[in-house]
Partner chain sequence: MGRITLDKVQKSFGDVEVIPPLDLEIEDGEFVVFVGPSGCGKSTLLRLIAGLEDVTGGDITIDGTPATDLPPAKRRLAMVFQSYALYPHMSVRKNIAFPMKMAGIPQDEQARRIDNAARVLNLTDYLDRRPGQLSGGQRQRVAIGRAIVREPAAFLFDEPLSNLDAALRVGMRLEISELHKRLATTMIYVTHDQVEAMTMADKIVVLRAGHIEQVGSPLELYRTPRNLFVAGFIGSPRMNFIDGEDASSRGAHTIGVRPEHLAVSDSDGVWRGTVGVAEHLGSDTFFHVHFDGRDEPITVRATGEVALKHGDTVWLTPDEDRIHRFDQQGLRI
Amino acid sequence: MATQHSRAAARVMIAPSVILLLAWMLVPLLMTLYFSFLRYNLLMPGANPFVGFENYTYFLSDPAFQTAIVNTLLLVGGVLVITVVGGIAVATLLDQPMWGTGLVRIMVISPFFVMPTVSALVWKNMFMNPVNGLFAWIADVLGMAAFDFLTQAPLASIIGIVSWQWLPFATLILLTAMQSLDSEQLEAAEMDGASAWARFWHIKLPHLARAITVVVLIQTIFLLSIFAEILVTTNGGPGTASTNLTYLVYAESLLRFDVGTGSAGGVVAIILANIVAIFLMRMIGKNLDA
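Form predicted alone: structure of the chain on its own:
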């Protein structure tokens, strides 16, 4: 009886936090859904008729939407490949005994704590600037023409910036998993004459499978909403060359003042993100159960 009363008291105490959290999530979602069915343009206040799925039709048929989907997939896929492969390589190096291991690990992990806006500004002005950037100076020293990264390869440049931000996260997760590997397996394989590559391919890499799955899941959820790096560096350009789905929703809502179409795009983005999340959750569930 006392246990039931304590459980009821716990539910009552937790209820305000749960209600506040649900309101925090549901109210913006419901408002976005509501606006997506209206012709709501900030340049024409007061004229907001109900238009049904017209905003969705316009958004989905916009050529910029197809480009944004492709760019989003390329951005997410490119960053995942770089961070997973690079994370495994860096984690393998950090797993070796070396002088100043603690300091090296702190330096490797530190980029993850830099705000995306600050990181994008640093890369844009200090590294990729075609006149005063570090890469332009290196090209000048080598007698080569400076390469304007953000104009000639905007999406690849953003992939590089975002990969630099997320590589420490992947390294940290993979290094933790690598250090949990039983050293006796590696010692036994070494005594049997297995090369370093064979030990890595047949022992370490299979051991990292679950950690890699976790990295892919968490990073994908965040990478689908990359925005600050694009806004600070390329503004989605040139044209729509670096526009992803998140930036397209921003452009429709706040640059073209079309809140109705932007809200429809937000709903589409939520649906696509949930589809990806469900797929990844099933994938990680199967991997963890294996």
Given for the second form:
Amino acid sequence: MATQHSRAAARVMIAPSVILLLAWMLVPLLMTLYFSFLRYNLLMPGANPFVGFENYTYFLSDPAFQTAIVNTLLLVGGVLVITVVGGIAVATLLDQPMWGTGLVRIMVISPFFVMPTVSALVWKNMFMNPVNGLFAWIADVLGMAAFDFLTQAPLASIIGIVSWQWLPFATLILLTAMQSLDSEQLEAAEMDGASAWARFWHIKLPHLARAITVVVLIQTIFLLSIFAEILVTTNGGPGTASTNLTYLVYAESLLRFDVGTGSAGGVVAIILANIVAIFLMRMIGKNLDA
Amino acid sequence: MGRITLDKVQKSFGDVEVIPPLDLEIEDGEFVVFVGPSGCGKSTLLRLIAGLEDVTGGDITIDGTPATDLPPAKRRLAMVFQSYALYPHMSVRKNIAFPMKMAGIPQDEQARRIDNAARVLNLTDYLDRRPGQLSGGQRQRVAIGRAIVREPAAFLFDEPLSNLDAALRVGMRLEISELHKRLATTMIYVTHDQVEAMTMADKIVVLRAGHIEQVGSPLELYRTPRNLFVAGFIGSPRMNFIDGEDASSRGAHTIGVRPEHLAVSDSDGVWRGTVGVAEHLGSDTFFHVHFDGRDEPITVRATGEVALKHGDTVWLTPDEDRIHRFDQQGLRI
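Moving from the form predicted alone to the form predicted together with the partner chain:
To see the whole picture, the full complex is given below, headed by that same chain.
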């Protein structure tokens, strides 16, 4: 009896927060779904008739959509490769005993503390600017023509900026994983005749597999929705060269005031994120099993 | 072949000298045990021989070749670690094959050696499992298997049994001893457990604070310990030390009597005391006997079952021929 009572009481007690959370999540989702089937443009107030899948057809047949998908995948993939490979490299260096380790570690982590808009602006104005930027100055000193990063290679530049932001995260997780490796295993491998490279390849890297999986999964979630960096640097351009799915949805709904198509784009983005998640779990999820 | 010579080998970490210059000769095929309390430098000494630590001074020679500056892999030594140090992401077969893969030994030769090692160590059924799926004893055997296939000049064991439970430890002790008889390869074994040292060793090296206190066969150490430390360390339960008048009347500063060299009687004897704790093991009985004017009890072993209990008065008589006498500096007279 007592347990039944307390269980019922517990349910009643937690109900408000559960309901609130559910509403918080479900209401916007359902409203997005609902809007995606309406002709709903803020520039044309009045009736919002039900139009079926018209918004979806419009969004999916938009030439910008394909570019956006490709850009999204390139952005996610590029940043993942750079941060994982770079993270392993930096973590390996930081794992070496050296003077001033504590200070160096804090400095390595610091990019993570800078908010995305600020870091993207710093990169845009202080490094990549073709007139005043540091890179332009270096090019000038070397006697070369300045390279206009955000115009000539907008997506690659954004990948660079985002990688710079996320490298600390990857480094931190991989460094902790590296430090949890039993040093006797490395010594055993050394006695077994493994060279430094063989020790890295056969012992350290497999030990890092789980941490790499965590890094890839968490980063993918955040990288699929990169927005601020694009907004403050290239505005998705030139043309649609650096538009990803998130930015396309923003452009539809807030630049063209087309709520219906924007909502349809949001639903497409949710589906795409789920597809990516399923593939990721298939590919590397088994690493998470003990 | 595995003849290892240490010549004035010395090791310091910064300003702290862990091992003062030390000489040691290990003959081919010998089972040598380094024993001592924790922190005595026995593991460091083993790691110096393995090459996992660099010597600060002195020379190590393996089979007549200078090995001081050789990397660990080139010294032809195999080591079994306390934590076994198996590679968790590889199957047992791959674990055992790893050193051969690194040495570039052909596949068929690898397979032959793995089968051989698996047979010797009873691992044939487990070759495709991961280390995480094995029991402590099996992991231990995999670690030994990984050492065997390298066909090393000598095996180094760093407290290999300390992670096993008591029953398994006795079993593995026998297995390692048998393995040594079969392979007839030099083995160096580090332990803090003097029972392991006594049961397995051809030669025991007793270490304290980096110094070699005594080197000898188990029975040599038992019969003629060179000083108080060795006398107290070797033998279980430990030797009783008595100083004062009983010692000076025998021409010594301290005398030592092992528990098994004292006769117990309830009527007459040399020393009269009171039974404190009595431990009845069936085969033996251990008494802790208290004396007036003495803080520590004296431990006595009586064979079989003896019906003395707490508070009884008891008489002890030492076997005069087996009393160990030590001078002021704690050295044997």
